[in-house]
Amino acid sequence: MTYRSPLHPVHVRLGARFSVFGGWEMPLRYPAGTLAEHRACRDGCAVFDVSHLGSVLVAGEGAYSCLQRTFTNDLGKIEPGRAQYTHLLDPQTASVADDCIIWWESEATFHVMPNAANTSGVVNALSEETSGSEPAHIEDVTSTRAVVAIQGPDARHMLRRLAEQAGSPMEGAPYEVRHLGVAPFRWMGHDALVAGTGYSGEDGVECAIPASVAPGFFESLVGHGCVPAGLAARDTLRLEAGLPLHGHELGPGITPYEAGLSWVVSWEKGPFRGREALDRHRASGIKQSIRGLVATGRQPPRAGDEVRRGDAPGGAGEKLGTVTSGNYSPGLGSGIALALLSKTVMPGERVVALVRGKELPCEVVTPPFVPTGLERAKRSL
């Protein structure tokens, strides 16, 4: 079964080309093209439909403890009105079964946002960790809302214009939400939620809007100057920012430590799903990690390409690892990639990626590949 976003008719009217992602038919690009959409996000404001991401409501007296036992990060580091990035681990291997954002709306109300194909797995994991003494209400509410990501240096300005000119349809000031902040607002008389989160490397927010009024919200943003952008631009943006994608930099055989995300794991908070397996993995020594590659020229390495030493006499040398994601970088004008490589490989080294059997010279770097506007925005907030 293929799902569609509540915004699908809007995308059709805007001339989108579609692709199936995680079981959802979603906009890949619009007539302006991926490069124009990418640059709009870096230089101005782009709006993305990310309704393929899941939404799981976790509420009640046992919600907090249930989440603490399920995920790696520690909610004790934040408070209501904040969001947190976290991991769900495979209990046997400590691989990242999913990476999620938790929106902490109020004292006992949380919204967990899994990746598109992983919502049922997250619901099952949460259900296993709730207890009779501290029950939690766990419900997949994905079908009830759309999630709209407004990203770019002008994102908050665009929301301010919408709030000022929309009048009564929008109540509250979602553009004032700071990085990783969460706040309620109303659109067309319906309760909605906004978080200072995103997946582009730029400042911006994501809004969870009731499905019945979400098309009007999206169209209002486009009408006020936000450029509609599809999943192709979302991928080039996140890759330039060095952000992981589940199924590529995260997934079977890759733990948080190998992904370079050890900060997502809180050992001090007590038991969590997969803790014992992750402790064994850590004790055995981390032998590989995610690195960045910048290719010589516009051609990028692609997921699955081997990476080898580039200084062997007569050709490529020993295998160092495998490319996990690759694409053309509009910001650098060259091919870039993320790769799971031996820990012996250091930034600055020259390697080769075997692209369709041909050697593509690359330099190993530490992501992000381009300066991110989000870091500049966080310093100014």
Second form
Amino acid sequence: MTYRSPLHPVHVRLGARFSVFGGWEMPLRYPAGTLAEHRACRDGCAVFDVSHLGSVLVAGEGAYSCLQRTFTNDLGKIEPGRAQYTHLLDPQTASVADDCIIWWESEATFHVMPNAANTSGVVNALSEETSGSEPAHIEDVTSTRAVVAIQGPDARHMLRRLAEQAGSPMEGAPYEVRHLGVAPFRWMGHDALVAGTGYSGEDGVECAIPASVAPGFFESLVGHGCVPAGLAARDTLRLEAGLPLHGHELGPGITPYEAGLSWVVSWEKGPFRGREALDRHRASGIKQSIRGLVATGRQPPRAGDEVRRGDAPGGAGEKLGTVTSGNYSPGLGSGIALALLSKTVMPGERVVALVRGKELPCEVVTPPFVPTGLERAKRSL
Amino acid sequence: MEVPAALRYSSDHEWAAMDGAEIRVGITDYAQDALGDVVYVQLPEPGRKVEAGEVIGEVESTKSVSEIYAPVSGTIRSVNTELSDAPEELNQDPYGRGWICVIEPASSGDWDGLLDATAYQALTAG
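Now the other one: the form predicted in complex with the partner chain, given that the block above is the form predicted on its own.
And the full complex, kicking off with our chain again.
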């Protein structure tokens, strides 16, 4: 069974080409093309339908403690009205079973947003971790809403124009939400939520809108000049920003430490799912790590390509690891990749990726690959 | 979808144009549209002898990698080196500036076995 977004008819009208991702038929690209959509997000504003992400409502007195036991990060570091990136671990192996964002809407109301294919796994884990004496209400509400990501340096400006037009159906100021903030607003009289989150490396927001009124929201944004962008552009944007994708940089056989995301794990907060396995993994020594690769030309290494030492006499040397994601970087004009490599490989080293049998020379780098908007904002603080 | 009447086509979505004694080769409008933005083209080596149906190069888009097959047997006489820096020509002008290579055919038989525009249109309409 393939799911469709509440926005599907809008995408058809906009001339989208579709692809199935995590069981969802979603826009891959629109007639402008992936490169134009990518550039619109870096330079202006792009709007993405990300309704394939799951939405799991966790509410009630036991919600906080249930989430603390289920995920690796510590909600004690934030407060209601904030969002947090976190991991669900496999209890046996400490592999990352899913990476989620939690929107903390109000005191005892949370929205957990898993990857499309992992929603049922996250619901199951939450159900196992809720306690009998202090139960949490856990409900998959994915089908009730659309999630629209508005990303790019002009994202907030576009949203503001939509709010301030005469007779706007928007109430509230979702464009004012802070980075990693969560706030309510209304669209056409319906309750909606905005979070200062995204997956592009640029500033922007994501809005959860009730399904019945979501098509008008997306169409209004496009009408105000946001460029509709598909999942292909979302992937080139996140790769340039060095952001992991579950099933590639995260998944079976990859722990948060190997993904370079140790900050997502809080050892101070007490027990959490997979804690013991992760502690054993940490004690045994981390042997591999996600690194960036920049190819010398336009051709990118691709997921699954083997990476070998590049300075061996007479050709490729010992195997160092495997490419997890690779694509062309519109920002650099060259091929880029993320790869799970031996921990001994350091930025600046020369390696080769074996691309369909041919050696492609690459340099090891620390992502992000391009100066994204969020990186520039961090540096100017 | 543009399918020029004067060209011949392979079922792998290459086009072939008779150019004197030589045959110019590229990928069709249908193929470039299906691929999306082309970001890298691997061209064949000039002088190489190829058999019809043999892989002579690769076209890589942001989404996928596709092989280019020789529509006829013969010898690669020239390649479009402009594509190395401007692979987007394949999207913008697949039958013109986006040509891939010129093959000197070993015989005339392969050309006669290629699809005409009507047959190719029927193939891609399905």
